[in-house]
Amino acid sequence: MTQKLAIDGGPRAVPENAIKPWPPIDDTDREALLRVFDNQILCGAGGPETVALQKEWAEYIGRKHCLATNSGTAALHMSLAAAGIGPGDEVIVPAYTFLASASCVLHANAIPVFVDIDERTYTIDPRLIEEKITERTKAIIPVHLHGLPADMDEIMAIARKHNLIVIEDACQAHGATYKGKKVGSIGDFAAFSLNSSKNLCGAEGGFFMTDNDYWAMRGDMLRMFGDEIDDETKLRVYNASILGFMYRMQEFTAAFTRAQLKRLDANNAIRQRNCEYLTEILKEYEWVTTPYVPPDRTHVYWMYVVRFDPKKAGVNLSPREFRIALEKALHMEGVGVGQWQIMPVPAQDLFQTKMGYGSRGCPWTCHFYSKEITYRGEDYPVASRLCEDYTVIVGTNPPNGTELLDMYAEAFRKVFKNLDVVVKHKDDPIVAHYRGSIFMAA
């Protein structure tokens, strides 16, 4: 007989406090913040972690230059002014992702044009690429979504035969590979994040990637304040020769991010093994779509993202119904369970009111740029019909292992045996929602 469902008043599946946060911490963690304080140096580009960290990442995506940032969107952004792209500008970037991925153009003053994604990796669709390229375009940011790398011969081919830039934004998939390659080594520009729930994790901070020793040089400026650097000593000279930011990273992040940089291989094979389970786990519900990963490419599951379809259960809702009830029911029984883009970017009030800078509609209205641009979410459905159907199960990261998925795979057994019951209930005052603290952020 199957047990009553939790949200029926039944016991959880899942006990309180099973999912272990992300990441682990050890005593290698603790020796290496330490050492900062021992070193008695806590900021500046130059120092020891920093420089340290920026040479052992270069090495471990195989780039000639990496400087480190202090968070993956001022890598973007920097990747954009060292390229010169700016006012009257557009940047194609697709229609599902984090906001910086296109905040970080309106930030260099120019205008994101955004592309629907394709249907099963959800990464930006290289076949509607071209059809959004004006003489206007100057860079495409395809995103390696959720750990999941973007169809890269294909966006780079387009790149070339219109001579544009690519900014990769790896900041979700730390480690994938693409065709044998580590994402952040194809395009022109890498960007990675460094932020509490990625892969490679430093609290905050970032990556800024090339090849190019000049749009290094602009980069590294660029990240403080547009000085310049004295080519004999290496010091400040406190003359700014282009605007720039306050974009360098800590030590104490570096020192951090260095010891986490030695496990990461080995925490990203226990997300792969992790995920793999739980797919197995799933595949039985027909109505259950879990990630694909093309056979040319590796998966490194920032987030593992599964979709509901009401039709195929047999279920009388629209897809946006089905999803909230199954995660109010799964959230009771204590699966970590939500969503974490809500519509596509373009849907976001930022792109329906454009206010811009001041309140005056810049970039848009500025006189370098004389088109009309309006944005609507209904033009991107692929973004659209995933933003209403999907949900991200947690707790795949390390140190959870196959106990925690076990009990997962019970909570799915009681919810998809008893739908009638989670259609009951689908009304019901239940903010179903992963917590911050499983990343150890507030």
Ligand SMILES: Cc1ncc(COP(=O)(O)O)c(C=O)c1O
Second form
Amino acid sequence: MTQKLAIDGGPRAVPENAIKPWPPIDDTDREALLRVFDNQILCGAGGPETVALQKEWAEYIGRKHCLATNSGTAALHMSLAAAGIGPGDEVIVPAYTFLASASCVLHANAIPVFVDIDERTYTIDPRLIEEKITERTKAIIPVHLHGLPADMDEIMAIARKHNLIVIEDACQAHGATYKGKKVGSIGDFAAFSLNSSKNLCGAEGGFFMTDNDYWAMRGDMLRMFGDEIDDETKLRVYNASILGFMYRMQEFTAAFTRAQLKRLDANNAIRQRNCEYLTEILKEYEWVTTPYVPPDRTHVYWMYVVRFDPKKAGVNLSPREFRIALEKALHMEGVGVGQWQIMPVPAQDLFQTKMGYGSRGCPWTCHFYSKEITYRGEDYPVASRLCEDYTVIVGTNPPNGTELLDMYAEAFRKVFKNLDVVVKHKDDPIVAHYRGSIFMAA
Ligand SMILES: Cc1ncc(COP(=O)(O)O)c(C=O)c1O
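Could I see the form predicted together with this ligand next, after the form predicted alone?
After this comes the whole thing, all chains and molecules, with the earlier chain placed first.
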């Protein structure tokens, strides 16, 4: 049956409100929050929910130390600061990631040096790392992007050879495994985010992790103003001996995260089943690239990313024009689609203007860093190409199941088999926008 496309005035394939938002909330979440009211302890690094959560997460990942923080960005910054990375140092970061993977380096007064990503996994390309290492390089921040682990064996080998610290940015990959090991347990440090879109949701929050006792002790002080903490009582002594921050988690977040953590594995399994189902549906269209998962790791699909090839589809549009035209048509059918990052991180204005701190452009102009560094998006061709032709398909999170994806299949069939109609409507004033876990019209 051929039906008129929704963008052409036909009925939508997916009814309104069919996509259920993330995360599913149940009575165990409500009870967790009430428990905090009943305890009457609302904050503090020694709060009972915070302490219990740290222990549970350290056990889940298989790491000696876990400190709960108020964001993933805070956990990344604490890792750099705990390792003593600062002015004059360089840190290697993938060119395609969320800004915080790189801005944490600037917050440490160090300089991010970008490396392009791999064509298939979209994680940092280890073959390109060594050429970026200088005598100033102190660390590498691999990012387990979209929920897929980076090439950790290759990265760890390069880091050990050059005596570099590895900070895993695991903000998007709770529960993903690399050669049987959970991500976050492999590098010298790891950072996780608990913001509301993440596979493990605490509304906002994060985890700083390490196995090293000294770095953990430094992290503990950095998390709370740089205050020393009494060995016996575990209380602050109100004497800051280093420069720290206010990066503590609060008790409501900890209690909520503990309730969500009990369902993390089950929720990840639903994401995996949904995404594998979607890949089966999309296989039929050879001009659509679905996520690649190397056999030695598991993907937890924080995001399901596809790419469209106009040449293979026989459409005379640029990859960017084709992707936008398809987003519009799919959006009108009721499929959640749209872009997340729109350019490689080094192409963002912050790196073009290099206006860091104050009005003098620190840390780039800091006298400890005498080098001139220029950031150009086009120096990262793989990341740049990805930004032209990728889109995220939203709705693969629980509580959505295959019934939603069956409706998506119908939408794909309509849209992908009528590319001439898609092209006809390519300039329609429709915008598909990212809004947390759901994409909506502007
Ligand atoms: C890869 C990556 N790194 C770091 C962060 C920062 O985490 P948060 O938002 O909790 O500060 C995020 C969050 O979106 C992320 O996706």
